[in-house]
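Below you'll find only one chain, the form predicted alone, shown as structure tokens.
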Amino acid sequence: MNRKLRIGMVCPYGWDTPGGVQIHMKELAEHFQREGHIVSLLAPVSDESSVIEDWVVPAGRPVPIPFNGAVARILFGPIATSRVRQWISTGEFDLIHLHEPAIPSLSLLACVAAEGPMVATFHASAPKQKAIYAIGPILEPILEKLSARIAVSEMARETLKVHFQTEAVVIPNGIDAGKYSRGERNSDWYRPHTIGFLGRFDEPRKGLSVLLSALPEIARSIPDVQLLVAGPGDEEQVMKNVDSAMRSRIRFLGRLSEEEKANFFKSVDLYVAPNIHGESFGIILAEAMAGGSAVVASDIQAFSDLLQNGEFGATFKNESSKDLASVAIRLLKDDEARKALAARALEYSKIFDWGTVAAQILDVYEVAIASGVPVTLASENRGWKRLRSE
């Protein structure tokens, strides 16, 4: 597409709280701006002084709610509705790209308030829930306004089909593959037989406890094994449940900058993702592969799909520390097999680069704006009329 677009993006989650959707949107917006498109992104913000991107428009303070095994910070209500409408009316957008419009936050409000070209990306994969089925019929007429739908994985696509009986094109999450390939080994972190874990490690669904339970068995076969744990969490609380003999093998690195993250993947022999549930894609696996790591992951569907059932990363039975230990020991002892796995994964990771992914998203945009009708405020809020009638 040669035409330069005015793109409005809407984030449903708190912008200043780390999360996969926020990172996806930030990197996509930056990629589009480098290509000459104009982007304005509306998002909930807890602390407006923390926002450094001049293209992000704060819509108000979010509130935390439990969602899909984690805590989502969302924004809804009359004030948020007013800010959404003001943003739409002054944006002069060629199209609006909504993320997760099926949850009660800004994207849903924007879908109600706008008319014209609208594309939505669905990230979440959730099991069948009575609450979602109950509101599905209410949301359907709102989501029917969408010009096109994107799902980040087959799981997210299936979730959309089950809950709302609608289809979507699958376009994966994107990464800056070059950034991770340029990482450098940190000599202070690395030593032979180093395992890495990155994530909110005190969130149970991330599965660090499974990896920690596997560590004693791994250490019996690999006496010099070391575990690097990066990301936010309460280190002292985690260490209370660790065998005292294992504590010297575990090193907490805290939150990492983007540069440090790239170096982290270069500084481990195995990257382990023991996540238990709640994942629809697995962006961290794509990043680890692009950084040259050999990946070991639980066999939850999202990870098995991304790793092509073991072709580009080894999998172990979900929540089985014994199986994880067996897989890790095999790869740590076999340098040739581990390096071959990492090499295949590195080549495969190129399909997730933003240069490829953003081009696919632009193709969807082109279909959405084919009518030539610009984005405007809805003349009547069809969705709210339906909501009030229920």
Given for the second form:
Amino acid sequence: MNRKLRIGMVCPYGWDTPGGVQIHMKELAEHFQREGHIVSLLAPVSDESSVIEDWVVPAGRPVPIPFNGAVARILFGPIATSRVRQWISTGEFDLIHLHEPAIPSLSLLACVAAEGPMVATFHASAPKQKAIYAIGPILEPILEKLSARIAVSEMARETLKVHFQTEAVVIPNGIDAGKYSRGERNSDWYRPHTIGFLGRFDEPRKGLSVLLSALPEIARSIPDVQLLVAGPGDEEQVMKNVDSAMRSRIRFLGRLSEEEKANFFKSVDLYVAPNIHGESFGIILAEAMAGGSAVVASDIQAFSDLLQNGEFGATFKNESSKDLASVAIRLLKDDEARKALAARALEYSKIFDWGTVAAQILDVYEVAIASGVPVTLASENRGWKRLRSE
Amino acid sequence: MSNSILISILGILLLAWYLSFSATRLDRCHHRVETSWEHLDALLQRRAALALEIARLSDIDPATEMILTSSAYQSRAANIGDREDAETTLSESLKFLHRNALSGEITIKVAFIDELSSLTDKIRTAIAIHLEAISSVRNLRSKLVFRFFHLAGRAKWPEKYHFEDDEL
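Could you give the coordinates for the form predicted in complex with its partner chain, as opposed to the form predicted alone above?
Now the full complex is given, and it begins with the chain already shown.
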């Protein structure tokens, strides 16, 4: 599309708290701005001085609410509503892009307040909840206003279908593939037969314990195996439960910077993601593939979908350290198979690059703005006002 | 006595509001079906034009050229009923052409290949969104309130074309 757009994006979660949705939106907004589009992003913000992007519009302080098993920082209420309305009426947007409008936060408010081209991205996936029978009739007429829906994965699409009986176009999350291909092998970290793990390792759902129980079995076949654990967490707590013979094979690297993360993927032979549940997409796998690692992951649905059932990364039976050990041993011993797998994955990871992903999102925008009308406040369109103005 | 009158007036007002609210919902969905179809239609026309151009300017065998040209002409016909099959033929032959161009069996200009794949992506997205709009209208119109009060008025039942199921 040659025309430059004025895009309004709405984030439901606190902008200054870390999270997948926020990172996705930040990178997408920056990509569009590099292409010459104008982006204004409305988000809840706890500490306004921490926001450095001048295109982010703070809408107020979010409230922490337990939601779907985690604490979500969301924003609602009359003041937020009037901020949303003011932002819409002064923004002169060609289109509004809402994220997670089914969460009771800013995006939902914007969906109610606006009329015109609106696109929404659904990130989360969850099994069908009973509460949907109560809130479904409220949300249905609101979400119906969306010109188009995007789901980030097959699972997110399924969730949307089960809860609201609507279809969505699947467009994956984006990554900056170039950043990961520029990574360099860190000779201090790497030695032959290195396995990598990255993430908040003291969260049980990340599954480090599965990998740790597989380690003795792997070490029996490959004595010089090394495990690099990157990410924040309590090392001592983890080491306490580890067989003392294994301790010398494990190294903790702590929290990595973005640049170090790219180097990390280049410094491991195998990247292992033993997550037990709670993933909707698995962006870390896309990053590892773009970084040139061979990937081994548990066969939870998000990972199987992303790896296309083992085509671009080996999978093992979820929570089975025995299966993980045998897959890891096979790949560590067979250099050729491992390198072929990594090469296939690297080629495949291009579909996750922002260049590809953002172009697909723009295709959706194009359908949404086909009617040619800009975004307005919903009340301005009410029938009686239309009559009066005629 | 006056109480029951008041309640029935209130009830009627509420019903009127609900009907107007529902009619707005349906109107919005109908509108979406129309705009998404217009957009898809424009993309299909662009694809037909591109197919003609490829057929004219590339060094391809006469049989392929004939299929491309005839289906591209048909798909520019005004009547959608006549077009349905042509769109499928065009999808199939372009897919065939694209595959062979990528493997190097047929040489077409790189610019054509790029335009073809980006246009195909756009069409795929446009079809998905159009079908979604259709199913939301059908969903609403099959509900009791909408049928009983004839909220759809004389609006046509949204049609789905069989070429929209083609794999592009």
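Numbering follows the first chain given and starts at 1. The structure presented is a predicted model; accordingly, all values stated were derived computationally and were not measured. In this text, the rigid core denotes the largest set of C-alpha atoms whose superposition between the two forms falls within 1.5 Å.
**Student:** How about R249 - superposed on the rigid core, does its CA move between the two forms by 2 Å or more?
**Tutor:** Shift of 2 Å or more: yes.
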